[in-house]
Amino acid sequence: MSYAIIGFGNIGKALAKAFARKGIKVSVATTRAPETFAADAAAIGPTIIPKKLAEAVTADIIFLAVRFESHPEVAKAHATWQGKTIVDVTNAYGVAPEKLGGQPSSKFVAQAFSGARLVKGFNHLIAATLDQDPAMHGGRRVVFLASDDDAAAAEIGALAENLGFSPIKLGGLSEGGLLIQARGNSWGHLIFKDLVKFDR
């Protein structure tokens, strides 16, 4: 299984650190040349591999950690998304619901990545929190996941556990997904909720 993070701002770097902590290899890419962020990748760890966007999007599982407005540009970087899993880490804050056709932002994103399985997740925490080791006080930091594809949600849930998080599945994008998305100028109820799950 291969992994990539598209977007290497604060959220992208926080995700890369999660992979680095577990020694899991992950490609990172932006719309810029890899040389421009190679030093930042190297500073995180040897398993963080800077690549061109066209190379990174060949991964099996792709974390979309760009600004919401940039997702169509990423979608054009690959001919077909069939067989891939996209983890939508974007937040469409400030985007009018009418611009999304009244649908959840992740369903709108899914249309751009036609053929891929989409999971909304890892987007409810601010970068400074996501950046920290998820092992806390004897428990694990929670990440919420929503998807219309149960198998994809299970796959990303297993990856989240491998990265040290405690995944909580919220159901489909039109139900649970609304709890972890921005809608216009408001945030879903679970956005910014930093929770820790304790295993009994």
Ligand SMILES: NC(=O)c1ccc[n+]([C@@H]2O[C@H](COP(=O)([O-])OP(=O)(O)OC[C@H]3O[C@@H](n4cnc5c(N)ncnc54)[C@H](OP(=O)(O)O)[C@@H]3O)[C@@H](O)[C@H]2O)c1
Contents of the next structure:
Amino acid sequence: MSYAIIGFGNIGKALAKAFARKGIKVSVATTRAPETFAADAAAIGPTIIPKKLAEAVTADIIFLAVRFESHPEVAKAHATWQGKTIVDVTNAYGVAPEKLGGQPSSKFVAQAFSGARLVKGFNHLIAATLDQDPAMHGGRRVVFLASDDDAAAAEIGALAENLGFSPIKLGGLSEGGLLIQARGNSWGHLIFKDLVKFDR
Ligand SMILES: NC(=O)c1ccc[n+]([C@@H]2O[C@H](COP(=O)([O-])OP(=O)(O)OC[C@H]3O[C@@H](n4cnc5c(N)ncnc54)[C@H](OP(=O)(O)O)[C@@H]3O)[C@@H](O)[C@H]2O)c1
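Could you switch over to the form predicted in complex with this ligand, since the one displayed so far is the form predicted on its own?
Whole complex next, starting from this chain.
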């Protein structure tokens, strides 16, 4: 299984740190040439591989860590998204519901990445919190996942566990997924809730 993070800003770097902590290889890409952020990637760890966008999007599992407005541009970077899993980390705060056709923001994103399986997640915490080691207070930091594809949610749940988080599945994008959705001037009720799960 290969992994990529598209966007290497606050959230992209926080996700990269999680991969680096566990020694898992992940490609990172922006609109820029990889040389321009190679030093930042190296500072996080040797498993963080800077790539051109066109190369990074060949990965099996792709974290979308760009601003919501940039997702259509990323979607143009690959001819087909069939067989891939997109993890939508974007928050559409400030985007009018009418612009989304009244849909949950992740359903709108899923349309751009036609053929891919989409999981919304890793988006409910501020970057400075997501950045930290998820092993804390004798438990593991919670990440919420929502998807209309149960197998994709399970796949990303397993990855979240490998990264040291405790995933909680919320169900479909239009159901539990609304708890972690931002849209217009509203935040879902679980956004910003930094929770820790204890194994017993
Ligand atoms: N910041 C937070 O605390 C937080 C928390 C939860 C969720 N989020 C969500 O996470 C997403 C990223 O937020 P952020 O704060 O990390 O933003 P950011 O710091 O502005 O970083 C955005 C990154 O996306 C890249 N990018 C922009 N357009 C691109 C394109 N077409 N193709 C490839 N890369 C592109 C930018 O690279 P260039 O240098 O090439 O422009 C930059 O590395 C947003 O949707 C935000 O709502 C943020």
